[in-house]
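In the form predicted alone, a lone chain appears below as structure tokens.
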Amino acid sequence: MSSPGARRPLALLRALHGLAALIACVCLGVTLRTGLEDRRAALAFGLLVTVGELARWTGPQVREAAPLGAAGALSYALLGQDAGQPTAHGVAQVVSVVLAASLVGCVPHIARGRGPTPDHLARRVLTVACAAMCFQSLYGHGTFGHWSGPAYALLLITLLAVSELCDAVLAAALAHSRTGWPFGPLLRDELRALPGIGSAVCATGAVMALGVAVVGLWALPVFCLPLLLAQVSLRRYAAVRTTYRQTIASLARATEIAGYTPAGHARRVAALSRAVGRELGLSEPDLTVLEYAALMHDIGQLSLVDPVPAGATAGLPAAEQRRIALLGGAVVRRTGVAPSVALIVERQADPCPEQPLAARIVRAVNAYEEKVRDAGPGGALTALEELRLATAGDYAPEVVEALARVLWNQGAARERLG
């Protein structure tokens, strides 16, 4: 049975999807009834958005999967002139063209089993509708008729920035609805990512709208090229980060292959530690450091002559736990991994009040995973109760309660999925 707190995020998800579907249906209906205005511009921007969607890619920590498509859609929403001639397309046509082009561009992804998520299309429709409503509805009444030069450029940049902020809020709200993670930290991570790819999308969108207004549609292939090259560079950077993470995961498996810890222990502790860290509001960079430290938290056992039975270090005397932690930190420092990761590994067995938050999380989650291992039905509740009883000295109360909330949410999610 789901609690009201578990139902609210799903209600928000349905509301956002429903709003996007309603706007899309109304705009398509209006466009079909009135017909297309400025067909050359509609075809050119539709083709640009389609190419952007074809080049869409997904990966860890990717905020904007199709920056070229986003820039093309926003520039079409803010297009007031084509080679010096006023345009006549309105809000409905902008949303219709962008939606149709996005759907066409998604076909190859669907064929490869990487179909578009409804969240991606909902974000695109709502963001473009917001930008078009702010500009086209006023432009059609002549509000910006006398704007020119720097003032007009500043207007476009301002509207693009507002659209990107709207998109960041939507992305955080959709992620919160899907996962149940706290909305505040999700929005903070989205806003922190804006100066990166978000600023490139804004700049390209503004330049393309201004370029088309002066020289016509030939400006599109010229001004979209820098963003396309930036997207290629981002993909290479993401590939390097993926390789780096796989290397750390392989190092963490050394204790399992040597028989010091059970198979999958480091991976389970890392996944649960990351969830607890997110529940406590850690930022994305801090979550990455926490995940790496959790993966390598037992690597110090490789220095032991006599392995700890079942690799369970939580029940060892405090001095022995600290000795293993210091050995682990020394090993991590020799691997070339970031010093912040080694610091957490070293301090995971320190007295609780002296530990950094990430070390407290690794310590509590590791103890929980060791307690529930082979414990059978009811083992999770017993383990949590034991951790709560030990919050006076060994484990941080806020971390244990965050762990309890994460486990409850995961159980509720499994119930919802049947």
Contents of the next structure:
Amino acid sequence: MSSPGARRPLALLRALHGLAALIACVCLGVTLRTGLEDRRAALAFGLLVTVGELARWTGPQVREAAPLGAAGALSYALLGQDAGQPTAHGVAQVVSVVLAASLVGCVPHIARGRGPTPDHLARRVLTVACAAMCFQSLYGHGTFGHWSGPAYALLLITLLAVSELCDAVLAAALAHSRTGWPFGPLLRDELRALPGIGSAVCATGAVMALGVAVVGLWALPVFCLPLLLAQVSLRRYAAVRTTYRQTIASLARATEIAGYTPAGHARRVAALSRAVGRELGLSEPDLTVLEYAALMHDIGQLSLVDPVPAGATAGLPAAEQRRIALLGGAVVRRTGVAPSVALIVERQADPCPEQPLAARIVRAVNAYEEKVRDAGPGGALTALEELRLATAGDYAPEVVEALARVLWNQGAARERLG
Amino acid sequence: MEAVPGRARVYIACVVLGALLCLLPRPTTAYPPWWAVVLPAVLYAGGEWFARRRFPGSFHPVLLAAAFLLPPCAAALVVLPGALVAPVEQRPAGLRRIWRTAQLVLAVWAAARTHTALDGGTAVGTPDFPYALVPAAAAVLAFCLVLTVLDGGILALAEHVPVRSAWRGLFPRTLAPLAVHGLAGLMMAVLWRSPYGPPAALLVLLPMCVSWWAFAQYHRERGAHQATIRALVQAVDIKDRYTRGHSERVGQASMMIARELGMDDERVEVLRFAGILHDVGKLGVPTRLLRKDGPLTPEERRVIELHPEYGHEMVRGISFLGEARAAVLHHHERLDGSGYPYGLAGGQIPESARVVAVADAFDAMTSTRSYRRGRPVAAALEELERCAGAQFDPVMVAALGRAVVRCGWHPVVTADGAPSRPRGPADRSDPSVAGRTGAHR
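Counterpart to the form predicted alone, namely the form predicted in complex with its partner chain:
Everything in the complex follows now, all chains and molecules, and the chain you saw is the first one.
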């Protein structure tokens, strides 16, 4: 069993927060000493970032909580001209204005008890500082003097893409140190989200910087509208996903209410399967499929006239297990969930080498849950031991090992907390 | 528009003629260089061709940007390749394609004409903000106006929509998205003219594409969600074959009552779900009991009477159902307080539950079960009226009566697809026939 590495991630978290705080303090100090250049632009961009933060929205599966705020901050960092006049604000001013505006925008969220979010602020400060450093320092030295026209636009896009990449790495690192989940899959999920809202933020940041360069500050209210529209659409999409998840969870509880399986069984199997899937490096869409399949893995039992005792399918003969799995697959196929979910439900009782990975996970976790349920203290170890012994035929060794690691980490986390 | 009437053909021919006139170059206008027309035309064509299969959106920002950048006849040219290659789903494809192209040509021409008349070209080129917003707004209005006037005409002539309702609500419905597209188009035009050129202008389309994508995802997910709700009901079918079709018919009757009572659309939808899900708690009742032939013992009856509570327990976690959850719990309460599970009386019973109770009883009476034939609709309504006041809320009974008299009762039970409202005489069926689906066992 590998060491959970409980110390290192937290050290990373503190290091990133410390770096962000240091940059913020230095920038604020410099700005306080030199004063604000070009107050109108500073005020306008500050207002935009504040509005973006106010419209911020946190929830499950949200990659970018405040797209408007991010786009505003990035475009301020990359602002080279204002209505044809070269700008004079430096890196320090960019960071200070963005930080102050973000803090003001956070106030209502803190007041409503949704807490300050140091991660969010740290990400914002580090990303903006990176973008401003790349652009403003070069621009200030006149490096872009001969860059003109479309080449300049392409340059901005490149810089923005680089800073969005930075942001994705930061987000994955912060999530890794908060949760202890493997860094690789987290980063992959962040990168996969980039073409969506990430590209819209990039494009809007560039368009606003160029627009202000051409028409002045009037560009800001006009140019942020398409991004707002994208944000509203994404929000509606996420809302319907949430209700969808609730409905699937309710459907999964049908077996519990019908008395076929013990209360909370489906939910526990789903949560543990998800954790194991994450440990094995599945991506976010795969994890969703796995979760839905785990929630509905017992639904085939509804077709039985008489319930299996205590819903314990893992103890049944293989042929009976497979029959129930096929019945379940038939129910799931009618639900409009992705066909891949039905496939996993159908294959959960097949011989291990023929199964897809997700079906192996559901099978092992279900067996563990059934064995550990009434076993009392020490039952977890016994159950794991039984699974290990059965790895030759019924359960996949790599899944059982991942399950053991997850349980170990959960135990360690519980000890750390109290 | 399967069989296109002659007058619609004449109408389309007139519009096409108008569009051709718009495309003719005027000797007085200075023509832009060829690439200024070809570039947006290719962009529009590529966008339409690619996007139509994935997103519900259309590339209006590009058309509006062309209207802001080019003289009217050149801007109208931009429409041609895109509108002609875009896929058309409904038949007759050729005619629809020509119609849509001609309509867009006229709309873009009108927008460009309005924009030029207000000297928008200079405002975009200089650029002169905030004045540039004025000609842009006027152009968007002209675009929207032409589109809706022509749309209303074709609805009235080809789709047999009554002339009075053909134009109703068309203009405001189209204007809101077009206003956003207009702003995006304005940005494109300004950046196109600026030293940064077309690459910068293209960036404007990216956030629009993201929102179209999210919109398409939203619809997909919403469809899947509705299918899952239906799957909840089908899970009951597995246990109790009487309920097949019953749930959806109760949903439909609840919806009719809610409409008749003048509730808003959102509440009507919630009540439809309430009707569909009202018996979901039967999942908790042992299968042997549900399938039992012959009379039930008092003990068995008590077990079956637990189903509203089981149902409520199941749908408790689905937040969007709102008051439908109360309807699931209380749909067997009676006005005189003799119902179950809590014996609530009169106004204590939630309104949604009173609606579903009437709809449930109505469908139970009109549908045929293995042990008895369904009654005629009129007899069922009479029976409901007799029990109004004691068992049912008279307001709901009266509403159902009015709705059935006005629209008839011809339930459509769909196994998989969305439950559609009855559309025409072809769907009309005797309720006893519709109910027979629940009786084969």
